[in-house]
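Consider the single chain below, provided in structure tokens and representing the form predicted on its own.
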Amino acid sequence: MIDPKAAPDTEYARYLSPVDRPCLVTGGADGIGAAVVEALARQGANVAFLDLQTDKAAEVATRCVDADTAHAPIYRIVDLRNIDAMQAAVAEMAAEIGNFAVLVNNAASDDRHTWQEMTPDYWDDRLNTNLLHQFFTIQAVAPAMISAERGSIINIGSSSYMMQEDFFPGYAIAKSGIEGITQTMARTFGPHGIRVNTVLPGWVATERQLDKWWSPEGEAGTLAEQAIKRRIYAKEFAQMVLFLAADDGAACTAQQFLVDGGRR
């Protein structure tokens, strides 16, 4: 009987093209974030991330250190839906550790709404939330990525919306809008030598989904939809990331990667 709670005991790979490279994680304090900012401080990238959550915040880098990581990530705390104050922050930060070669645009909230509830002002929420920052972030850096003619930008998404899931419309819709933005600046940028692709999540049994969402018959469902029986982590979400942030994705973009356990 295989335990559907138990993470799997793995030696991951390592790479050499992350190392001293900055790197900026947007959403890093916690869940998929957070795992995705341990993985590239721990392959020794010099790793920049953007939250609300300080004392999450903190302890994410905290535990960089702790692990003797060759660079102590760097954060601000900012609200990415203030479009002036999030680019400030990262002109900032880039100017600390570098120009960043590697963007990952993963904040975002899941939080349940049905479509009776959704107002103007709510939808703008969610929009601002989950989709709004991704391009201004990428508007960002990409600058510096296209005068060194290379990068990659790692949008996060969802499979919500692929899953025809009607929990959180906003969320879903917002979610979908983040593969326009991966094609059309794949195609943009594709001729500066900048890479862009999505990564999409199934669920992941991150701490706020279990605490905020999780419940028996919910997690029988999402078992009895994957091919893998057993629940998706953060660490394994973050492997696809880093593979997608090292060199050896150099001839990846415009592509949707889903981690999801194989879920239909």
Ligand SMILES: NC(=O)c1ccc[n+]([C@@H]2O[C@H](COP(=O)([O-])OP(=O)(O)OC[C@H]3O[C@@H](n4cnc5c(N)ncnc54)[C@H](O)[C@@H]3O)[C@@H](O)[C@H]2O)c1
Given for the second form:
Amino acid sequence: MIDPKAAPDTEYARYLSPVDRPCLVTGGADGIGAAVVEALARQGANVAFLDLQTDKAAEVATRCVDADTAHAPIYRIVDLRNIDAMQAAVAEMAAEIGNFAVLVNNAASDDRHTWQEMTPDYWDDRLNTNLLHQFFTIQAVAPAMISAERGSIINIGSSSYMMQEDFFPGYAIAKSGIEGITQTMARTFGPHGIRVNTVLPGWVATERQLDKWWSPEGEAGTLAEQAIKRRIYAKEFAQMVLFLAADDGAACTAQQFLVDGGRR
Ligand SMILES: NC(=O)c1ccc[n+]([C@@H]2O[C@H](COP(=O)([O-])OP(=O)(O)OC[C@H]3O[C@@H](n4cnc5c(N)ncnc54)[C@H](O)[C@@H]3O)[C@@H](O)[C@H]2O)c1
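I would like to compare: after the form predicted on its own, may I see the structure of the form predicted together with the ligand?
Now the complete complex, all chains and molecules, led by this one.
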């Protein structure tokens, strides 16, 4: 079994613009979000994140401190489905480290379910978990970005709805809505120097994916669909997020960037 946290042994680019930049990441305690928090912190950014998982959040912060990052990430344990609590936590963290110039809307849950099992309550829960907070985190950080006339909002989507994956309709349908947020808000915020993009994983070999959903047949099927015949790692996904968080991505907005090994 390949270590899910490993990635090709590559010396990644260093960007100058994120140094000291306040960045907010949702779902930063695990998987792709944790890789994004660590990648930003290693670039010298001042990172804050939100998550439900207390122990894993502490582990991410400790890994950054152990790596001697310029700023130790701060975090709050918040359920993002509670919009008032989330917005209060964002305001508190901005008061602590500065107004956010980067938002990475990452948290989600890809729990399996069928269309027959769906109820109105579960529909609401899937949309609240996978879509609603992405809009309201934007609402929380945008006023300061507008005042500063700069900002980068990176919404993490999923190629699942494009691939017509039918084993989690509430998740895939919510993820398709993220594209609507990106297109709409890119137009709204463009005149204020704020970029809004979606970055979409195909299959990224995170701990949760390997623990909960992995099977030899499933992985063989994914690799058959990918042009690149190996696992894609969270650390590699984070590199696209970094490019968009940095000023190097300043001309990119209203785009979808797939980091999926060329999956069709
Ligand atoms: N890993 C993949 O193969 C894959 C594929 C397609 C899309 N994605 C997307 O990438 C992003 C990250 O996925 P991942 O695989 O790293 O997932 P993950 O489950 O490993 O991490 C998600 C994090 O979000 C947190 N979270 C979930 N619901 C929350 C809530 N209500 N409040 C606060 N925190 C919450 C979790 O605690 C967890 O730390 C998600 O948007 C996901 O939809 C991942």
